[in-house]
Partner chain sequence: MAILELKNLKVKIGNKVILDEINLSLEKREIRAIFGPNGSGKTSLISSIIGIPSYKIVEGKILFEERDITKLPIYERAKLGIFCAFQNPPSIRGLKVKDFLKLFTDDEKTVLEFSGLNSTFLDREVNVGFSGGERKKFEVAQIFAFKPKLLLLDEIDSGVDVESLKFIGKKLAKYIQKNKISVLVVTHHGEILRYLKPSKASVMLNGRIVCSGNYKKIWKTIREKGYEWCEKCKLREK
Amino acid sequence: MQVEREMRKEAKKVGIDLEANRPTYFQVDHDSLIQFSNVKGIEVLSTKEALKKYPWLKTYFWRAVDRKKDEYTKYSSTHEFNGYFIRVKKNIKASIPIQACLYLKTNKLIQNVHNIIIAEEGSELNIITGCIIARHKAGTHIGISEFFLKRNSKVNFTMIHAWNEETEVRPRTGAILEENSTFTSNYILLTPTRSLQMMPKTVNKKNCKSYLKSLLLGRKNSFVDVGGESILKGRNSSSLIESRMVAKENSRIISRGRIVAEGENSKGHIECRGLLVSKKAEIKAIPELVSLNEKSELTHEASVGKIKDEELWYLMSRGLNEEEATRMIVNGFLNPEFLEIPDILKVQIRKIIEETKRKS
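Present the coordinates for that one chain in the form predicted on its own.
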């Protein structure tokens, strides 16, 4: 199967440039079409091929995500799958981002993906991954992603989804952070989808940091349920779960956050900001803080509301009509600067977001 022109075009919308000379993985349905790395110390394979090459890899499956978590993980563990295996070797600090794209082409297919990412001791890794569906198609995407960060490693994972109103999306992500490691997850959704539910989970050992951030635009009849969970097991571990969301038209958004503090001197913060621009839209913020150690510190902050009248009046007094003023406020609210994106990706991500907002 070749990568068709239309696929290449759609992939660019989620930041995947198949002409770029960098480590790349591209999958259509369950078939891996592109898998290569031109950087020493970085491996990019399909999980099917990686399992054949490395029998020990079996021990990594279902360690960071519970296969019995729900009906989707149970389905994934008992059906055909493929996905990407990415490994960065010890002390390799990859300056070039790795890109991965999962494309759902066949109508009404359940795309079952299982990804394994390993950052060995002292390594650094940036990944940008995009998920898309062919035009006028319906389907279900189940995406299991398991991250394993060894001592003193850093992983920055940016995920951009561009689905449609006929897609059900169920990512299930888990990350195990060993001592002194840092995991960052940036999630961006700006296109309509029938339903999306995800809540990535990190387990933070001693001196580990995690950042779980999401930028969400609810459109049309979308139902979006996105959150993050961190278990602060180790001493001096920390987590920040932060979301920025706008609900338009008939969309519904739920923003969840859960932090459990077990380790001494652990710290966690949940922050949620939501903006309603339709009387029929709905936003819920559900923070949960659980302290099991008297020397831990957990906080949360949430604000959800409509556009302030004085902001609209001010912009309209400057010559804008109400629609133009509303669009300007929404665009400012969806500023991606709060995301933890590495400098090498900032321009690219900003361009993708601006292009998508212009079409919304």
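For comparison with the form predicted on its own, would you give the structure of this protein in the form predicted together with its partner chain?
The next block holds one chain only.
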């Protein structure tokens, strides 16, 4: 099978550019069509092949995500899977992003993805993953992603999803952060999805930082339940969980955040801002802070509601009608600048967001 023209076009909408000279992984259903790296010290393989090549890899499976967590992880651990294996070698600092696309093509398929990402000691890695379903198809996407950040490493992971009203999506992400490492996750969802539920979890050891950010646009009848969880095990570890969301039409969004502070001087903050632009939409914010160390500091801040009249009237007093003023406020609200996107991807991602917003 080859990557068809239609697929290339669709993949661009989620940040995957096959013309770009980047290490690339491209999977359709359970077949990996491209697995390629042109950067020394960066390895990109399908997990199937990686397992054949490296028998030790087996020990990494189900370490960052609990196999028994729920029915989806149980399903995933007992069925055929494929996914990507990305490894960046010790002290390699790769600024060029690695792109990975998971494409769901066959109608009603349960796509079972299992990714393993290893950042060796002192390495730096930027990944952009785009997940997408073919037009007019239904399906289920289960995506297990396990990140292993060795000491002094940095991983920046940006994930863009484009599903449809017939897709159920259950990503299960876990990251284990060894001393002095930093993990950033940017999640972007701007298209309708029947149901999507995920809550990436990090375990932060000494001096580790994690940033779990999501930008969500709820549309049509979408049900979106997205959050982040960090266990601050080590001293001086920290986590920031931040989400921005706009709920339109009949959509329902739940934004969760959970931080458990175990280590001395650990710090965590959950921030959630939600905007309702429909009488039938719903946003729920559920922040949870668990402090187990008297020398830790946990905070949260949430605001959820409709656009303030004062803001609307202010713009309208400058000559915009209500629709134009609303659009301006919503666009501003969905400004991706709060995400921690690496510079090299910023322009591309801003373009994708603008394009999607314009079409909605």
